[in-house]
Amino acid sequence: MPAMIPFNRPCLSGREMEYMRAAVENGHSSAKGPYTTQVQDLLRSKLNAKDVLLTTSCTDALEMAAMLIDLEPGDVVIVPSFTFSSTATAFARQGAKVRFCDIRMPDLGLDPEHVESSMDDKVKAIVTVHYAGVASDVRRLRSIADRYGVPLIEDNAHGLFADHGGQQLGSFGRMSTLSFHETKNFICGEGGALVLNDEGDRGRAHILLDKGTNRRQFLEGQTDKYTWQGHGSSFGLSDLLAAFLLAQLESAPEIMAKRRNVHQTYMQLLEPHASHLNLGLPYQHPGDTPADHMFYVLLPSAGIRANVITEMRHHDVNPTFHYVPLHSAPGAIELSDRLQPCPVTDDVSSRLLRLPMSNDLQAADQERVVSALVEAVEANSVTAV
């Protein structure tokens, strides 16, 4: 029997274990160690950011972003409905209400038209997600945010090192967040980062990172002691995980090339079937450098997806769906200020199917995936509802 092709397989790039051993041997494995510094310096340089702070998750980075924009009761933050719950809960935890907006085809990013029609004086921030590492209409969203005098925040969990029109994703907004979860392009098991594009956020962000103290000022010799200054938490990433992450980021060109190859192979295998099976294939903006974070298809109808997943798994292939729309989830009743229709989100969420994707996925396994998908769709399309 062939081995199951998993949805995701974390991959080593080469020096992860060497660096982790060194982190233990140098005596600093907790947060803010030497590997943390190296990773932050590397990301700051690559992203042309004012600062980068490593966190234990992208969720933590989003929570720090929410703390930095000084939300008050009654404030509203616009968030796409088609995203992971963390994108919304980070701002709800700070007392804001969330207003869910729709996405648009074909990039599955936040729809500027819906955002524009949803703006009022309660809105204090706009959060956009670059789904699958493909840019949302971030320039237009930035224009709307600037016109209303509110910050744009980029949830860039999927898009590290992707660019849009020659500019890095994550550099358009006041700040952005990254994920290094084991399912992402660059991993350390679980981790994240807050990317700061505004010099004015640096001082307070470090206080939040240092559990509410001015420890950074003390270490830089700006004060003779450090003390509690206000809100903060234990957001910092262990240097052990930063050591693992450094090895991954040092191999970024190789990792990105591998994922590009996997993505292109899927496209080549599926394009001959897309028309007669009525499959939607991923969109990427012409001229952009994509992140190739995932490969998905849009099935011809919502009614066949459960059967397609079951039948593909019978062929030892493990696909999966993605987000359940947040505007229709139970949490929206309590945490949203008003519920509004998001028809594109509803449609995409019901038909989207993610295929196995990893750095080292072999072409022969991709052929198995596509064969299982085509057979399952053909078998179920006749009875689709």
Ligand SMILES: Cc1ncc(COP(=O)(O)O)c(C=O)c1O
Given for the second form:
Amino acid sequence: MPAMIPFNRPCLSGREMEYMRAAVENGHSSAKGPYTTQVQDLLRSKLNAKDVLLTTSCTDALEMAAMLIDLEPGDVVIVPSFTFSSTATAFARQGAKVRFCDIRMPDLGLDPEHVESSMDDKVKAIVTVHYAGVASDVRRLRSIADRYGVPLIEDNAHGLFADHGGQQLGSFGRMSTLSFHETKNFICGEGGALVLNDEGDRGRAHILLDKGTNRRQFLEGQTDKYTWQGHGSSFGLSDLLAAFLLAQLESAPEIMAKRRNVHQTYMQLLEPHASHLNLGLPYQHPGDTPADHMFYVLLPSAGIRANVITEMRHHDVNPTFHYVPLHSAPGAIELSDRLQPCPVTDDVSSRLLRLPMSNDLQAADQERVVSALVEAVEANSVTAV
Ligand SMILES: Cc1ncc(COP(=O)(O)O)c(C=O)c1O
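Having seen the form predicted on its own, I'd like the form predicted in complex with the named molecule now, please.
The complete assembly is shown below, putting the previous chain first.
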């Protein structure tokens, strides 16, 4: 029997264990150690950022972002409905209400038209997600945010090292966040980063990460002791995990090339079937460097997805659905300031199917995935007619 093709398979790039051993042996495995510094320097220079702080997750980086923009009760933050719960919860935890906006075809990013018509004086920030590492209309969103004098924040959990029109994703907003969760392109189990593009946020961001203290100033010799300054938490990533992550990031060109290859192979295998099966294939902006974070298809109808998943699993292939819309989820009743329709989110969310994706996925396995998909869609489309 063929082995199950898992949805995701975390891949080592080579030096992870060596670096982790060194992190233990050099006696600094807690946050802000030497590997953390190397990773932060690498990311800062690649992203042309003012500062990068490694965090325990993208969720934590989003929480820090929400703390940095000083939200007050009654404030509203615009968030796409088609995203992970953390994108919304981070801002709701700071007392704001979330206003969900729709996404648009074909990039599945936040719809600037809907954002524009949802703006009022309560809105204190706009948060955009670059779904699958494909840029949302970040320039237009930035110009709306600037016109209203509110920050744009990029939840860039999927898009590290992708660019849009030659500019790195994550560098358009006042700040952006990254994820190094085991399902992402670059991993360390659980991890994230807050990317600061505004010098003015650096001081407070370090206090937030250092449990509310000015420990950074102490470590840099600017004060003889460190003291409690205010809000903060234990947001810093262990240096053990930063060591693992450094090995991954040093292999970024190879990892990105492998993912590009997997993406292109799926496209070549699926293009001949897309039209007669009425399958939507993933969109990428021409000329952009993509992150190739995931490969999804849009099925012809929502009604067949559960059967397609079950039948593909019978062929030892494990696809999965993705975000359940936030605007109609139970959490929205309490945490959203008003419930507005998001029809594109509803439609995409009900038809989207993510195919197995990992750096080392082999072409022969991709052929198995595609033939299981084609067979299942054909069988169910016939039943549906
Ligand atoms: C868009 C988006 N933001 C944030 C997160 C949360 O990331 P983490 O698991 O690193 O907290 C996810 C998780 O996949 C995500 O898809």
